[in-house]
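Shown here is one chain on its own, the form predicted alone, set out as structure tokens.
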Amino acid sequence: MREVEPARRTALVDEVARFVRSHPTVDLPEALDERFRWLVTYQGELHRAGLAVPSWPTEFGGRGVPISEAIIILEELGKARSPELINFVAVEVLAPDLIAFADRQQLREWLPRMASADEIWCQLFSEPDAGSDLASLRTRAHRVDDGWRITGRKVWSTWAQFADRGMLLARTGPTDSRHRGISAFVIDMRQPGIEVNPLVTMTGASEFAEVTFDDVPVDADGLIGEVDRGWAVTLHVLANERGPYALRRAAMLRAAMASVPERARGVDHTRTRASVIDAYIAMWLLDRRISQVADDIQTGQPVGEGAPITKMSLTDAEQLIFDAAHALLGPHGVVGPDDLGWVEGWLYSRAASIYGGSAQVQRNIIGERLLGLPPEPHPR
């Protein structure tokens, strides 16, 4: 990746600083509407501060810094635990795919407003029957003279209980037509026939949701890329997560790492040193993997091909880092102050090998597509 000059590291090192200083999170709201409110005006903060979407072009809401600089700052926002980008699901999955596809006109009304969360969108893909095998989703889009009709469910969307708009896959050729038989739309969250229930998980949060759709419907430029060709949209968004979503996320993972040896100190227990040896190991991989993906978007190379490996990664060294300080908590870290995050944090490190395709479908792409071996078999 290239060298970024010492003074102007400085100089990015404390603009953060000063931006942290005058921003700090340490009280943030325990409710959630008050809490989502909150991030939504922290993330304009950032935005304000040219912080939230550094490499971005001007045009779209960014400043036009090289991915190097953005990296630095990205790792100082981790470094001082700065919040997640609320609408990270737009900044960092869909602006990337709707790049690719979207008209010009469709960016500029979009994207600044997605840069300053002045506009919430969602990730419509999942179903209860359509995860990790995406290709046999059952939400079907029916033709119509002004544009297109919306009929079904999808689950496990970030947020979307407070999106103004989702990108969405629907099936819009036969049921058996798989990958051939997908499309990709934009709609507009806020219209009748559109239900959202939030879902609760172990952490005590309600970030996800399921959300069925009546009847709804999207207008013809909603359409994004081309009819029944939507497959090649939902390969560019999965490749592409991978991308400006790891190396924040490898910050703050960096950044929670950081924490552990302070823990660490005095503790002779061969199986909690043993953790916490695997998730230095799990860090320094994850470190390689990160510096050859900011490399490839640097260089304009596509990251797609090794996502699955990032995605990997990006696992194995969550789950391990989240272990290791839970072994050094150990009882007390359960019952008592989790004044660091540490026991929520390693409630949701368990769903890692999950969402975003599982652990078991990553493998299986990697041995398979990357490495050349025999594919699984099935039973016939």
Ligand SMILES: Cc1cc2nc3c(=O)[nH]c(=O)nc-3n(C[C@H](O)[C@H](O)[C@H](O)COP(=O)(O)OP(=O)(O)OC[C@H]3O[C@@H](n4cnc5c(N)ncnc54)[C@H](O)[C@@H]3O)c2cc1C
The other form holds:
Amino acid sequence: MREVEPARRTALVDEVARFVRSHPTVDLPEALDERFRWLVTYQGELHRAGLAVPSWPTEFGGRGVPISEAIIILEELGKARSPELINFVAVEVLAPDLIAFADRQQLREWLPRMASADEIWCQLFSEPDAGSDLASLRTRAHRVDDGWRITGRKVWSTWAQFADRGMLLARTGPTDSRHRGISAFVIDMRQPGIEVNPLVTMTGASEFAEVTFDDVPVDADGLIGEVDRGWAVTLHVLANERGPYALRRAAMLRAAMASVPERARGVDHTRTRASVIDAYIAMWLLDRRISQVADDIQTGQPVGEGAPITKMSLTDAEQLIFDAAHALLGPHGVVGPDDLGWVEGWLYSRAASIYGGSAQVQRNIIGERLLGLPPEPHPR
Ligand SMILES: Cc1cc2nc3c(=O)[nH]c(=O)nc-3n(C[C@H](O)[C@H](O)[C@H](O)COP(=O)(O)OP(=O)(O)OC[C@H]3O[C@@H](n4cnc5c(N)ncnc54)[C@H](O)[C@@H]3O)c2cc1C
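Next, give the form predicted together with this ligand, keeping in mind that what was shown is the form predicted alone.
Time for the whole complex; same chain goes first.
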């Protein structure tokens, strides 16, 4: 990764420190609505300070800094336990895809509002019977005079209950057209015909929802990319979700890992110590991977090929770090208090081997596409 000159590094560190001093870490409100509103305001302030999307082009609300400098900002925010961007699906997962497929005028309208969290976006890909096998999705878009009408059901849609817009995959080809008959749309989520039912997870939060669409209109210019060619758009989104997204998540994990060894020093329990060492190794490996991802972004390399490796490194680090943290808590891991956020982190870390594509599926992709191993047998 490109070196950042010491003086520049110091300036960035100071800049984040100033922001953090004026926005000290607080206990987030318990009630989800209040917590959500707090985090929206926080992202807005982070954005106004130029720290939410520093590497985005200025035209779209960023400040155009190289990725190596953006990583310093992320690291410093992570150390200060700055909360994750509430609009992370928009910023990390969908925006890079829109930059590749949407037109400039749409980008100028959408991206700054994503960055400031003035507009919350959700990702409407997974369905009750189409998760790993996304190409079997059944939500349908049919053409009408002025655009499209959407009917179907999505699930696992993060923050859909608060979303203003969503990126949605729907079938536009024949029923059995698989990935050849899928199109991608941007849909206004504040319309009649959309019903959103939040689902409660084991962390106690309702982070995602089931969403049904009953003949919901989308304008013609809501189509992203070409009709029936939405699979290219999908692959781009998945590559970002499995690759560059890890940059921001890794900063949070690095900060969590930093407090683990200190707590482990007095521990005389072989399995717990082994778990701390495994966590340290996983974080070390994730850091190496992150450097590679940053290099790829900086040199304009496609991020897709190594994305499943990045996703697996992230999954391992997230689960092993919180396993170690949880082991160190002993009985407090069950009954609290959770002042370091380790219990919530441990519960959430179970999702790391599912979100963005399950660990088994990432392994299949690595085996089949990168190593040329024989494909998994498919039951017929
Ligand atoms: C926290 C979280 C947030 C999410 N946010 C979103 C979101 O915002 N938008 C969205 O669209 N989706 C979202 N998802 C959904 C996520 O992408 C899917 O859960 C994931 O792709 C797996 O799909 P599934 O749940 O349908 O499981 P399934 O595909 O039914 O898989 C079930 C099990 O079978 C295994 N399996 C399936 N196929 C194979 C195979 N070929 N070989 C080996 N094993 C296999 C899987 O690994 C898994 O263990 C989110 C998920 C989580 C956990």
